[in-house]
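Next up: just one chain, as structure tokens, the form predicted alone.
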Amino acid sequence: MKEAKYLVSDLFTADPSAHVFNNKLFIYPSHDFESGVAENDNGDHFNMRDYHAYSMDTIDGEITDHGVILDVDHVDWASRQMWDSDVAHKNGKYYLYFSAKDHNDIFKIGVAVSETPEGPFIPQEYPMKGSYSIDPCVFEEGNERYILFGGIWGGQLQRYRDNKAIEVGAEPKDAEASLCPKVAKLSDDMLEFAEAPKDLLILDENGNPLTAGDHDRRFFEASWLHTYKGKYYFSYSTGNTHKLCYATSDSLYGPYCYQGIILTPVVGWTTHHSICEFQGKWYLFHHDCVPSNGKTWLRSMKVVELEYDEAGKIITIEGT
């Protein structure tokens, strides 16, 4: 197994979303900084306020920082905590999807638009109608684009059922089906949902939904979707057990069957990632907190080659 390498040393960067645009590798991380907010289960110490774009001509080459592509001060509806983001391309434009808290401290998903993958990105006046929670990921299939999202605890997914806010948000009981990530087709203009978000169901080896008490396998946050040899691979973080796992399906909407662990725990509380094919090889982009001496809110993104066995199973990578 190849050794992971850090990509940026002058900023703390996390939650990297990687894509190939114009034959270059572009990476869109969140930007950690020391804000002085105390740690808590709501994640208030992850108090990020802007996004940078990075690009590379080769995986071993230099990385270029294109600077700030969006700042919270540029988004009228947002107040703080610009968490994970992703970028998609359609109709000659680039669309940045980002999670941020509004002025009522409720997470929404916003969209910002650019003519180039380097940005800067111009935000829409309002968040996406009906959006909630965190961690947007956009998947391309033909001329359609699909958005996946959701995260529990500080990500607020437990506050919703059937796309509606509930009065008292809570996770299901341990024996009940776990909360699901959400998936929806995007409108042709890329600015709204084209349909109501649906549950992306993850099943165990017996065909039963993963339960809320199955912390080693159930979804927590950090949706990512890619295809390999005709199958859909949905990967995600288990959160409080600190693993990156994956499930596969023959259908984009699922259901998905749990397959195993991509990345074992790293130094730091969160595990968040993307998977991208670049110049004939597959790579896992993720982060850990080794450079900040274990400060969970000051993370550094890194990359490692990702490999499959002959049956298409992802070979587990050992975390730091």
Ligand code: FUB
Second form
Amino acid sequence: MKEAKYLVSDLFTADPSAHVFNNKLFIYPSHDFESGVAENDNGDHFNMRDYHAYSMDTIDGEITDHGVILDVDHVDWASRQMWDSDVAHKNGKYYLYFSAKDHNDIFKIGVAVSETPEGPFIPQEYPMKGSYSIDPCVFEEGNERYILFGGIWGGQLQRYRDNKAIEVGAEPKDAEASLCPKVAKLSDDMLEFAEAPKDLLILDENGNPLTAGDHDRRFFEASWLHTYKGKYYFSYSTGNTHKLCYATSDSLYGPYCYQGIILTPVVGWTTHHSICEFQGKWYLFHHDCVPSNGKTWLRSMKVVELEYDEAGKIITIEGT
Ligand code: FUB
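Provide the structure of the form predicted together with the ligand, given the form predicted alone shown above.
And the full complex, kicking off with our chain again.
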């Protein structure tokens, strides 16, 4: 499949996280809808309230909507904005990690548990201890699971340093090192961090950390981690420059070296993705706002084949 295709037409869907469970492809997107909240720099117009799960037997086949798997009304600690999520499998159970604002309008990361990948997922009473910001994704390696997260601006990462809230939340100055995505091993029961989240450092071609002023390359949000031919590939959105980029490392915790662009800007402000191997091919799942005529808060998820060159570089895909 060389042409990107939309996956769903009856709902608006964004931030797709794709995994293979039980030989099927499962996709966990955000569920955009028209809530009437005005657009602002905090992203209040992304006012989502529930999640659906989707599955496919083949990439060209039918997509099954398994219905609502979690609703904000079922999460005591959450008030609004059910943003990006991901699902991981361990010890026979499935764990949905999701971003949502608590009753003080602070983003936290919650966990909900299911016996099956189709859900429904039962939320824990409280968010993960010490969690903050948005966009969790979970990476599997052997018997361990690692969570990556973070996002600046509306995602609130600039309000923290060393995992603590700071008095005046601001980004570093342009010439200073940019804020980093976070990575932490998960506890064996999958419900908490097993260690304090660490910075996942992204270096430029000279071995220096990307700077906060380097808006074309620095991390903004939308972490994803996969491996290809023994290397770790960390991919992310540059936010206000609207690119999906990636960096590689020989070690899960990094440091990572910036490599290039996976997807050039799409129609819409946000760009967000996941990368998954399914039935022998690699795919990029992402979203754009073409079907809603450019309404940035009404996005539609898509899939397109992703290719590497002989040196393991991802071949850049042109956005819409
Ligand atoms: O869908 C809401 C937010 O928009 C996500 O959490 C961000 O990554 C961006 O896609």
